Structures are given as C-alpha cells and as structure tokens.
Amino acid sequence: MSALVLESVSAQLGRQQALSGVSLSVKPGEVLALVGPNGAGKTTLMRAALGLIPATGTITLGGADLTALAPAERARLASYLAQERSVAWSLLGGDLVALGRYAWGGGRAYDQLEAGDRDAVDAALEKANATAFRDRPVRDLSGGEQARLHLARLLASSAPLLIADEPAAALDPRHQLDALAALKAEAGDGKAVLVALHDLTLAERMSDRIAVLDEGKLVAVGNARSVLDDATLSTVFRIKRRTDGGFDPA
C-alpha cells in the first residue's frame, strides 16, 4: 500500500507563501483529516502533494520521489477529488465515474468498459450511494447528487492513496456521514486517506488523526482531542467548545 510523506514542504502562489516547511505523513489504513480556517493552505498542500503545483522539500508516494514518477504512474498511486468539480460537457453518471479508471487504461464510456473496469465503477457507485444516477445526465442532477458521483469517481480509481478536498460539501447531513464512512471503509481496506474538512465535528468523528494548518504552517497533528484543544480552537479557529460538544465564537 502507498503512504504519502511530506518533509519540509513549502509552496508559493504568486508572491504569497502558501505553505511553509510542512512535514506530514498519511499512512496506509488511516484517515487523516486536514483542517484549518479559510486560506490556511489545505488545498495547496493537497495539490503540492500530487505535484500539481511547484513545491520545495521532499514528497514521496509509496516510497518513491514524487518528481521521479511519470504522470500515469502517479495517477495509479494516488487519486484526487478536487474542491472544484464542474462538469464542462454532457455526460451520464456512469461515464463520469468511469473517468476514475483512466489511469488503468479504462478511459472509455461506461458501456464500453472492459468487465473489470465496469465492476470497479459499479462497486464505486454502490459505495457512494450513487447507483441510481448511473444512467442519468449529470447536468440534470442536484449538486449533492453530483457530489456523490464525483466521490464514486475517486473510489473507482483503485488507487492506494485517496485525497479528497471537501468531499462532504453540497451533501445533506446523512450523505455527509455516508461519504466519510465510505472513505473510512477504504482506509479499513488498507488505503491511505487524506481528506480536507471544514466541519470539525465530522473530522473528530470520522478520522484517525487530525492535522491543523494555519497560514500555511502545520500547527498540530494527532488524535482529535489532543489536537483540537481549547488553545488551538481559540487561536486558530477563533471558536470555543460548548459543554454539549458544539462550538461558539470565542
């Protein structure tokens, strides 16, 4: 299985220092939740980890230097669900999910897939509770229904490292839990899962470890209660925990 290891990773977006010396690992069998306020660097870290933006430091996927991996090999090791998920052309749901098989040579419409690729797509649709949308035009679906198809596309990849940027966005509370449960199940099968979340309650409930970013720097990493303590909640998020487990402005 494929671990992701970042050592002293920094990245600059224009003139802005977006990441500063971040060292972090995501191990097979775990869900690591990446949390932080808007602009903390969560998306930048994910994109740097995949070689989508220039970065300094060392990044390894499955023990191999990221810069030494060919794009197709990198895509077979890691699959990415971006925060922006617009569909620019008319596709059926099954065809969208079939894009998850591209790195394995299965980049065809659903009804043209080889049996093994079709089985992977069908299994992913079921895991994402999106089977009902397989034969429907994506543009006719609600934002939440489209989000479930995009999650299925991630799961269909069979990559040992899954990186998901706000996978619960646009989903109702039940389907938020289902989406995170599906990713947790992938970790249970030995995959490494890195997920960015804004909902701290979801992060506490569904992840094995939490990493807190603020202004491009890693503030803390560890189990939920040790990381999201009163001091971090106040200084990073400007909130405080209520006795019932919810949050109020600090």
The other form holds:
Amino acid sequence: MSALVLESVSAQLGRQQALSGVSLSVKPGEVLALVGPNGAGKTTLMRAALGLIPATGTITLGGADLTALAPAERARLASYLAQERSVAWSLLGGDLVALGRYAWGGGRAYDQLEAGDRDAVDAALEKANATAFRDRPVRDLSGGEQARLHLARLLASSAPLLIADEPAAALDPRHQLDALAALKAEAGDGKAVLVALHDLTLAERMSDRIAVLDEGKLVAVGNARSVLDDATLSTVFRIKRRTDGGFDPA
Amino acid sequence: MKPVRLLIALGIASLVTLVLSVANGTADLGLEQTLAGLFGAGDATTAVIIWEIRLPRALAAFLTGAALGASGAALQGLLRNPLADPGVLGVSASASLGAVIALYFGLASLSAFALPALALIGALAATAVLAVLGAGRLGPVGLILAGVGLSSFAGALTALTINLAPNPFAIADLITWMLGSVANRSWVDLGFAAPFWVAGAVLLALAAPGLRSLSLGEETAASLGADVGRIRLLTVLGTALLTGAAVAVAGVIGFVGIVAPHLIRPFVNHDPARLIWPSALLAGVLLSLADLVLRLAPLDQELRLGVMAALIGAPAFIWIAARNRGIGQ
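Now that you have shown the form predicted on its own, what about the form predicted in complex with its partner chain?
In what comes next, the whole complex appears, and the chain from above leads the way.
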C-alpha cells in the first residue's frame, strides 16, 4: 500500500492555478524527489498532500482519506519539514526536536518526554548529526546547525511518510549529502520519503524516482537516472547537460 | 533553572510580598500583630484592618497582576511577539469601555455587579470580534493590527462617553476609575472575579502545549498535529476572561503583562508553554510591590496603581522593543 496517493489533485494559490490534476503516489522504501523550476508547484503539492491548504481531487494518506483525518491522526501518518524554518523563540535544541513527537506525546518539552518519545528524539538527533545542539538555545546556532535540528525534528516522528521541502537548503555540501543520506536511510527502514529539491544532481544521486513538475502539472515521473532526459531538461528547466555532468543554459 | 524550582522560588516571593503588603499601611501594626491578626489571634480592630481592608487589597493587586501576566505570556506565545499583551489586542480597552458605560449610565450605583459584568462583556465582545475577524484567516501580525484598531475604537467610544457626560462629577468618576486602582477593594469584588480567573487559567493551561508548537509557525504547528484554530480560541478566550475580570477589579493596568514574561523568559529557556505560570506569579509580585510603594509614598494625593504601572512599564516596553529588532521577521 502506498503511503501517499494523489489522484487528480488541483489547488489554487489566490487566483493562480498552482496545481492542475496531479496524480502521483509514494511507496514505502522509496525516496521520491520532486523537481521543477521556481513556481512549478512543488511546495503547493506538499501542502495539499498534508491538508494544509484546500485542494480538489482525492488524497489518501496511509490508506485513509485525508479529509476524514483529524490533525493529530494526519500527523501520525505524515511528518513535514517546511521550507520556512523560523523559530519564534530561542528554544533549546532538544525542545525543538521534541515537537516532532507532538502527535504522540502531546506537545511536551524534552525533559518531560516519556521514555519512548525521548529515545525517538535522541535517535533523531544522532541521525541528523545534531546531538551537540540538544542543550543549546537555537538562536546561538548557525543557520546550518539550526537546519540540522529541524531535520532531526522531522526524523523524530514515527510517521510512515516523511515530506521534506528543500531539506538541503542552508546546508554546506557535506551536510547536504548527510541530510539526504539520512532521509535515504529512513527509506531503507521502510518509510516513504517525498523531497522537493532544486539541485538536480543531488536529486539524481540520492533519490529512487524523480517527479518533474512544471506550471502545476506533472510532466514526467520515473527512474531517477533516466527521467531527466535532454527534452525534459530543455523544455522544463531551459538547460542542457554538459558532457562532464554539469548544466548549461539551453 | 528547573521549572519546579522557579515556581517554588516565585511562590515564596509571592507569599512574602503578600505578608509585606498586609503588614504595611496607615495604621502601624508591625509584623507580629499582622501575623496574629491574620491567624485570628489579634484584637478585633486589627482583625478588621487586616481581613476587611488590607488582605482584599493585597490580593486584588496580586491577582490582577497575575491575571495580566498570564494573559501577556499566553498572547505572546500565540502571536509569537514579545510585545503582545491584552492591551495590544484591545481587550483591556474594550473591558474599560464596558466599565465606563456602567459608570456613565449610573448602572454601577444600582448594582455592585454592573461594572464588573459590563467590563467582562466588553472583554468578551472584543474577543468575539477578533475571533470572527481572525478565525483562520488573519496571521499573527494581522491579529495585532486588528487589535490596535479595536483598541482605538474602544478608546474613541470611551472618549465619546466622557465627552457626553452629563456633569463634572460623572467625568471625575470616569477618569478616576480609568486611572486604575485596587484601593478599597472588598471580598465581593474578588468573589465576582474569581470564577472568571479560574476559568481563564484552565483555558490557558489547555492551550499551553499548543503554544509550544506554534514556536515553529502556524503551518509547521498544523503539520505536527496541533489544532491551531483551537489553540487560538482557547488562548484568546482565556485571556478575555482573565483580563476582563482584572479590569473589572482594578481598572486599566498596562504593561505588567509585557514586562513580567520578558523577565521570566531566560529562566524557562524561552519555552512559551512554561512561561505562563511563572509570569503570572512575577506579575503578581510586581503589581503588589508597586501598590505597596504607592501606599507608603509620602504624597498628599495617593498615586494611582495604573499610573504607577504605566510610568514604570512604558519605558520598559520601549526598552524591550529596542532590544528585539527581529520582531515580525
């Protein structure tokens, strides 16, 4: 059973048609990368899949119809890392990551967590290479260090589906690879992973399948190593592949 | 600091402040006689001074401060803004308008409950307007702007009431009340406010874990499984009950709801859920001490508590604003 199924999903952003009749599914054990130029609808698709914005069509999370799920039930089926990663207060790193257990532990601070929830938070801090920031105020950390805490918050969830919008943003190259490797490891453990990525090289290297969005429509989906052919690259991204693997304007 | 230790320390400070408030006043009782009077061992005059005059006043100052401190802390968590408080959202001004209407139409002299009841209705009406305007559509900044508008409108209606007041005595009554005070408050006043304070505190306790999730913004909080609409409703309604009853007891007292959470925040690791109760206790202590100072000040005309709070609180507000350049980012 797929962790997420979208059938003919459309969504408006103001008066703009941001998503038009997209059908797509994400299966347990795979990393599906969502790529497309700015404004293609990647974030809108993720928000719609989580019920954060109104959408038409059918959305199924873990076999259940999205519209029938209460907020906490939905959160237990899908965890989300938004592109916007502001923290209003200088929380401790551990308290930030503990919010990943909200749907299970009811919004406790790190030191109030039950043993099982605390183990999940500690394991997530380890996977995101952020254990050192557990007792530090987030405002004392660099942008990249904060990004690793947010990734840990995503990983602290027990949801079978992880959705991450630009998980590599704000990270240096090494930590970009580490972040994607951590998500790939989650897929290895049987979770379904949906990531939006701008970096096509990273997408080809770290995902199993790639879905290409352009102007709100799904234009291609398939094997990560073959879907970004010359035609797709030039029509959707207006670039062409160089012989050394880099890209030039088309 | 461990949350429990902080609460114990503030609890002790609260008790000490209350005893100090009760021990000091026009009649020189001294600590020994005060304690004797408190526990029913003193003479009849002492008992009356302590039980009927000083203790209700001390509790009125403390509980009004506590209600405003808890409200400020919760609203700051909801709006993710360290300068939010019941004053900013127009709740205080609307409650005050209700009280002014009670005074203007002479309802306050017909029934002791008219003024507090109308103050509460004012606070709840402001909340209802904010809920209708804001339910799911206004973000934190929009809600603050709506509050500023509401506050100005309530202020304008209050000014209109003063403008149309039939005689100078009515104006004097209105102005005196608006300056804010806990002088001559009785057990009846406290008894009226108590159920609303309790209900408001329960609502804020229910909202607290959700306020922690809102640290990450409304979208992420919703994705975590938080019911953002419910958290907003609990917080705004709880604040309305606490603030409405506080205004009913003491008139308009500003800024304590901003200053206390600001001072507490570093001690609770900036956690918006753990901020609420320590802020309530500290705000209670601050307002009690302010009332004690103005009672003991050698002035012909007793300084009003609301004036005192504003004189100290407004510069503190500016200082906090200047230090928080990241607000609204």
